[in-house]
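What follows is one chain in structure tokens, specifically the form predicted alone.
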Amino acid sequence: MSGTFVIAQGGGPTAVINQTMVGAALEIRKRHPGAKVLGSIHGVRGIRDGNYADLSSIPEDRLRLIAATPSAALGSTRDKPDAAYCEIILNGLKKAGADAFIYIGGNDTSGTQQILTDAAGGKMAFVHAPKTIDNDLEENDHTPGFISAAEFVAGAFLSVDLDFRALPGIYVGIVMGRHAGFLTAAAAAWQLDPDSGPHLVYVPERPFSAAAFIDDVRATLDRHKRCIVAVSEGVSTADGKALVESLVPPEKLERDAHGNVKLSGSDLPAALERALAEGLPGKRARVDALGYMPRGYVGAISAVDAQEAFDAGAFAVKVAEEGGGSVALQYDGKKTVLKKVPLKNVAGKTRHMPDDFMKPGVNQLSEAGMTYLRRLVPEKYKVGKPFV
């Protein structure tokens, strides 16, 4: 395999998306002299309209340099290829001279390349290079960029924690992640001890009641004199809709290009920010949108994370010499190594949050949820606990 490798990134940026795409383009310099490498401009846009930055030609340090930057160089997109427009990529792909398609990102990223190699026939290689803040990645023990996100958040909640121990209240920080519950339950890895926040954490994979809720917050309180809780954007009443789906009237929701409901808009901190209100009038309270801030923040970029994610890049390159497929970051027991697994066993699943990293009945994590996050996001500044 001497030819063309192209490369692109899908789905949202990451603070080490890029670090992949630098390893696989080292990589094939490496191990495939006089290869062309083409990175794809805004992913499969730029396969589908012929649009290309040629990496063999960009000096090392530069890409280096890139590397160690936040959100994804090439750009990115939201497109969700169905089999027509793959056709379109695969045509593209044939066009540029393409032995092998690399494509960094998450679920909607390795259903594209599973498509993409059915339609192939084995002419080509298509290797998924995992990607996501979510960890949500079937196969995978983590996935790179998570860990980095995660650090923001547990660095954020332990902050706003110290905060409220001051002038104490109610907090509650809505954070990033659809359908699995890992980047919320990351409040909780800088926990300074039981009294600390995040005192609630509420996940996708339960079930969420607003009256459920404020019982809470309100024995929280009893119990604490302050309440801190992280909500998953994603989290769903009993009947499956999104919570911001039952507390925002179906005229007022704000919806994304694809005419999905908006999770972390300004809809539902305003919905809680009433909730509470309502059910808790004249209690102190702040609800808060952490946003995009904890993907891609280049305060908070893990050495960990980024030297995984180049690892990741490179030993995509090894995969697609072996025909494609998906790298998988798995753990031993005592380390994380890299494995290439079907792309069918990723390509279009989620990857929960398993039911045991939380106390049965209560929405606190358990002590197997506390292990895993402390083993990934290890406890990074040291505090002296406050007097009050």
The other form holds:
Protein chains: 2
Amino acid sequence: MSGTFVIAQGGGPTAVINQTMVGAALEIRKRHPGAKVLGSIHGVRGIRDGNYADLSSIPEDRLRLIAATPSAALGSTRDKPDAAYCEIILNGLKKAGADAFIYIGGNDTSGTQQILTDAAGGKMAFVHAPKTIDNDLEENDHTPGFISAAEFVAGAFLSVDLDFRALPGIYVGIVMGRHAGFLTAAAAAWQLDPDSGPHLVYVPERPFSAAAFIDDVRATLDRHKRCIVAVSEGVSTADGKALVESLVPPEKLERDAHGNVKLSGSDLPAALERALAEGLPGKRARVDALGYMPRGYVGAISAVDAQEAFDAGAFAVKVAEEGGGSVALQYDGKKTVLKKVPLKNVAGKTRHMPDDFMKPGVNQLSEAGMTYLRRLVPEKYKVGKPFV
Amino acid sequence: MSGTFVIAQGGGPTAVINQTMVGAALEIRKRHPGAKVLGSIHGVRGIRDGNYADLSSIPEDRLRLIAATPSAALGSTRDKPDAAYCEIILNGLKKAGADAFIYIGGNDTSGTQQILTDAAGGKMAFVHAPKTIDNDLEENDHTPGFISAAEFVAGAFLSVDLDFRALPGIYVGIVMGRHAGFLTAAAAAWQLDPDSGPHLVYVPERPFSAAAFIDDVRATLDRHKRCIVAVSEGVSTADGKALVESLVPPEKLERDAHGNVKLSGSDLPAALERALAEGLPGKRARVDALGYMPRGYVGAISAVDAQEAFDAGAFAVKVAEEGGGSVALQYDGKKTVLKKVPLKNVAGKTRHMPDDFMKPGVNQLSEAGMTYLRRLVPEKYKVGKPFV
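Next up, the form predicted in complex with another copy of the chain, please; the one we just looked at was the form predicted alone.
The next block holds the full complex; its first chain is the one shown before.
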């Protein structure tokens, strides 16, 4: 395998996806001197269009600087190739003379690699290297990108809780995540003490009721004089509809090319603001979406996450040498270990947050959930307890 | 002046307002051993209600930990006392046996100190110590709290620009600030190169036109394939109305106790999203409010800002000894220097961003604006230029 390696980045960027790309590129350069390393521009679109950055020739110090830079330096894509599109990709890879294709992304990306593996019939190695702030890949204890995103979210809620101690009111922070609640749960990682926010955490794994939400907020205000809430943008009502569908008039709902309701944007914050204004009139309430900050804020890159992402990229080269598969970050009880797992175990599947990570019947993290978070997102900043 | 000092914190919290409080408390303890140092809880409300934390007796290491903690540890208030309320405060201060009152806040806070000075007739020293992320105090080159907030905003826009290189589209980030554009302008501080966002910056000092905004965004998309926009929540249309008033139906507008239109919340993001969807149909567009993050994100506290805020608190004690006044951070051409200035020079006034900080006729920072930002918010993170 001294020939040609293609690397691409797919889906939403993360703070450390470039570590994985550079980890793979440098490992190829080390283990396969003389090999061509092509970085496909904008995910599989670059393969389709023959548009590559030559990663073989770029000085290592420039690559290492890019590794430390958030977001996907090769560009990314939301394309989810079907069989026909995969045929085009396969032809593109053949044209480039590729022996292996390492695609860094989430469960859609591993799905693409599964289709390509089946179509290529063993003539090329297809590797999926994990990446997602959602932390929702099967076979993984956690995924590269999650820890940095979780640190941002934990820091955001610690900061907002301190802010609302000074000027009390209701704060609702909306966190990215369509199906898995891990990132929203991370809001609780750095709670100062039992009086600290987030006092309420709503994850997609549990049905959301607007009436119960108002009751929860009211009870929290009575107890803590303020109420800090973390809501996943993917929360659904008991009928399985996304919350935004229940709160926003149908003619105003936006849908993407796949028919999925658009969760981002200001519809959900506006709807929750209205619900709070009606349910708790006269109370100071602020609803913000954390937006894109968790997935790539330059000031919240975890060193552990960066190293794990780099190592996952390097490990992907070994998986390519062995014929392909998916790289998984597993936990052996003491440390994170890298494993090769079959693509089909990850492809198109969603790992949900275990039910016992939340207290039964209460929208708060359980001890099991906090143990997981404390291991991955240990306290990073020393803060003093305010007088209020 | 060996007697009693009262310290309070007013207005919106910042990342370093506790530095100023602790700087003052420790300086009093050093220069006036045996003096009582009372921290009023929730600004002037604590004086009204006789509610204090005893800052004389708290171990220095706990105070230093609080200093490094964002938000106002004594609690804050939005109360803007009139003459009658000031009479109540004055009586409260007399009851506490206060010789001096150091109030940390913005221009409203210095206004309160001005009224109290006039009412007390020289029997007590009233000091205003500056604090505001808006950077809008007269007599100051910049204000404690601004640099940390500006670093967060600069980092946020650097990060979002990298994100939108990977997945192109339109991004609008709404930044706090009713009257002064400094913090929104800080979005440009860490631009990587002339191709980098924010490509458009809208500040309250310049009239905003929704039609021109759409034209600007369209032209930027043509040139850069993406468009990153920073908008101050305080931008106004040519008729002097807040933008949110022009875009939101009157019956939906929220106003505060002072009759000011509520700028925060999701009305403005929702309205800008609608304007983009109508003006540039089919384009991917995301509008987010940065919300509370700039004023107290635990991961974006500037060491320079922290030190200056601490020093301003210590200097406030000297100003108290001299009979009162306002502490100002000025620039002598080489470094920041602390000066005592009359309260009336600051009280109730708003410093706007100089007109020449923006290019004429273009919504971008000028060289003069960039020079100011680069001095206060120098590059903090090394990032590599992406391939896209």
